[in-house]
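Presented as structure tokens, the chain that follows is alone, the form predicted alone.
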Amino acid sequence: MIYFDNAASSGVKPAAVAEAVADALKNLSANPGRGGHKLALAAARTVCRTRADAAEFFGLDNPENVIFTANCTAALNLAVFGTQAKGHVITTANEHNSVIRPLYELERRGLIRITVLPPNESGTVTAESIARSIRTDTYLIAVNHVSNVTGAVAPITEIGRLAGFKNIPLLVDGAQSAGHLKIDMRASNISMLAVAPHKGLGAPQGIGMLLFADGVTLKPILFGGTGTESENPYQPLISPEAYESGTLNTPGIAGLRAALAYTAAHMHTHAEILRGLSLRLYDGLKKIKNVRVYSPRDTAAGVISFNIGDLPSGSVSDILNDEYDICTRPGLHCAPLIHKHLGTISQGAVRASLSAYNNAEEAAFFLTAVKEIADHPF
């Protein structure tokens, strides 16, 4: 099988990640922060060390502002609902439904107004276009770092500089970029960063992160046991406990710590491999008659979307799976606004998303398969 669906979840996990998860299941099956015995304390130390490692990896000053969630969707919901105010939000057509749906829900409740900016010819939204949309009541800018449909990369440092100058918090959806691109919250003036560790970082599924800078006012949206202030009927407001009600996913967090260390050691090499494979795939697709490519040529996260004539994207993906044993992702990719912009809302698109564990032989076979489908449409 050729796995070209890494934007959904990385197909290969480093051995160190699997070993860390297994070790935690075997030796740390206690509830971190919910007891003073040796096992609970050992689990809590793993959680605390992972916070520190994540803060260092992403350029965050305060490790206590690293919040573990069930996934990146939960992290984005915490960011959107936790900072909600009466006013105006700027976002982009590149956003995933994990951002769009919470924002539209707040708008439906009559609490906010939304400006959705279309991407330019390069597939990105610029700081200049955002600046033109800022109003006196704008309280949040939400930007997708790397589009999960086209792979286009947003200029988050320039956008962060603008947000800082205007004193508006910047939320960055790093689901597709974390592990592929260097992200420094401090240098890019990112107020909140949501991460999907099971993608570019190669961590287990079932763990997400929201990292937020000091000075961000974040209200809890999940209420329950925290292991602190148990006599208090109200949710405590001290980070991180305020945002982590219930039992944490200690095995997932242990795997995440191993993934951070592995990625830090191999990120540069993996980025070079991924870039080379992406260029090979892009250039090859562009040469095939009747194939339309929607991604920019230099896709940092290995995301390349295309269609073959008017064939339904689901049908093309099914042929690739059934006849060639190649895994891709068709449809709208939970990002309908960018598909409306591309004119593919009815057809969808076929997304091939690579990792550094793919190789040139797989890319060549994939291109042959696409050409055969394009030459002999059903």
Contents of the next structure:
Number of protein chains: 2
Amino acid sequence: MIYFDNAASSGVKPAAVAEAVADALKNLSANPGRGGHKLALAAARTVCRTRADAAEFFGLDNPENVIFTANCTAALNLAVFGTQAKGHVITTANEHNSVIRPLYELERRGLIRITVLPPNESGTVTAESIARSIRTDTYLIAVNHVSNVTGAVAPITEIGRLAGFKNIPLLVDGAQSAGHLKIDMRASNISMLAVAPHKGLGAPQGIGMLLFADGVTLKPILFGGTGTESENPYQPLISPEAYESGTLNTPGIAGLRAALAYTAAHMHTHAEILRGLSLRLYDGLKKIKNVRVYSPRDTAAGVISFNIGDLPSGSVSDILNDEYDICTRPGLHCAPLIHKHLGTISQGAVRASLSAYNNAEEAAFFLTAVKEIADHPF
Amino acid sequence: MIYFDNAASSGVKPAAVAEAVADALKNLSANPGRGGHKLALAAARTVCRTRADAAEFFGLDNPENVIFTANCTAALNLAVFGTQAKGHVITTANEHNSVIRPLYELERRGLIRITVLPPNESGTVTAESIARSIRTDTYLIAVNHVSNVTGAVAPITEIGRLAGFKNIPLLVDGAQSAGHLKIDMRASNISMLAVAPHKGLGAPQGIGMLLFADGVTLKPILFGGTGTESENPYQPLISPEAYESGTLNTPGIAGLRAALAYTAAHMHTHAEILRGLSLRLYDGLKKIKNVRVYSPRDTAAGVISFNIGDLPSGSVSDILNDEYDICTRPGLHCAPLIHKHLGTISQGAVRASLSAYNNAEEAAFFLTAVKEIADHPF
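So the form predicted alone is up there; where is the form predicted in complex with a further copy of the same chain?
Up next: the whole complex, starting with the chain shown before.
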């Protein structure tokens, strides 16, 4: 079995992550931030340390601005709805539905206008194209860091510099980049960063993060018990509790903490392995007749999408699964605008997404499989 | 160490739960509902089976109406915001902030009016008191099943009958009851049930559920990738995907499934143990001079709150923790209205919340501790 669907969810969780989860289920079963007895404090300490570790990992000054959510989508919803103003938002055709659908919902309610920038020939947007789209009422720039369809990497530091210069908050969707590429919120002037820890970081599913810089004003979007100001029937506004109503996912957070430590120690090596495997796949696919590749050669997060002639992407993915035991993801990958741009809205595309746990033999077998399908489609 | 804070989060997770989580981290790491390869399907099957098991456990006809959320608070937010209309809501002073704060937020926005019913001498509301409060524009009745402060049990079947007769949806907050008391949505005519699986069911933290009956119209409150209708930039409206944007918590859901099976097998025995321990605690506390108990004698979910004279509840809880190694929770328990009703808004109350994993020796030791504190307060 070859798992090439790491962009959907990483196939291998480091042993340390599983151990941290198991330990939390046994020893951190109390409710963090609810009550002052020693078991509640032990759980709260783990949560608190994970905030600190995440802040350090992503170059954020204030760990109290690390918000734990159910997943990256919930983090992006908090960012989009939490900063909503009457005005204009700039975003890109590379965005995932987790950004597109919240924005389109706000537009449908008549609250905002959206400019969607198409990618250039490198598959990404530039700071210049964003600069040209800024209006007097632009209150948010939302940019996907690494496309989950093509793997193209946006120049977030340049965009961050522009955003800082124009005093417009920059939201970066780091779903596909966090854990693969170094992200420094301070250096890149990122106002808000959404993270999907179960992807590039190897954390368990069930935990997401929004990190935001001091100065960003966020309205809560979920209301409930915070363990703070209990006598107040209205939602308190102090971070992080204001945005984390209800019981936190302590085992998930403990797993995330182990994943951050593991990734910090291995990111450099893993990135090199991933780059090597990606190039091998890219170059191999380019050599196969009748195969069309939609990714740039340099796909830092191991995401490569392609099609074989006019074959429906779902059929190719099924053959890879059924005949070769290779897991890929066909279709639109919840990112319709980029598929419209690529002209693949009805065919979709087959996405192979790698991790550093894959190897050269798997890549070679995959290329053989694609060649066989391309040579003898049915 | 004696853990009497099970109403905040159950202290013991059954071994089968931890094993299911560990297995999911290893074997179900793909993304359920995203892609059709065998690993994604394996994860999706577990999610699907958990929906079926949860529907059966709670007497719900349609498993597609089991919505997985981050926690019970997120489930209650979905219920309150998802059914919001211009009109009137009836609720009770027993509600937790996870119901109060969403409702007060809607009231503050000028969208709804709220009637909050005080509990009667048994600590709960009656169907009659609700009937008297129904207005022509009442569109929701939201009732806490078991108070997380007093342990009082609401007559949800009678209330459900009334709600059905009046054709008004009934939302039941089952945070403290699910796993302790039998809940049958069909028999009790419950339109929506919110569950906190990490409490009475012994599931991991990080997973909640909203179950809703066919016929209930819910608007999504989180927007993003659903793995369905990917070409649609607006949120699809088909359950369950419409309400579960982003990657699900597969290990949490696998743990929940094991917890449901374990609870189904042990609920009757556990309820008996819990009732015995609760009576022992209640009767013991009532005998201690200067102790005031706020719970009815019959506290089906093992929740008993009390104070010692005028001592701040936080001080008593601290002494129990520091001197006796007993974990309790003081303060307002995120339920301000009932504390206002009890006259304990500034003192709070000490809550001892039991589980079937506690025993008579622990209860006896706890009673001795409370007596010592009551006899020699400082």
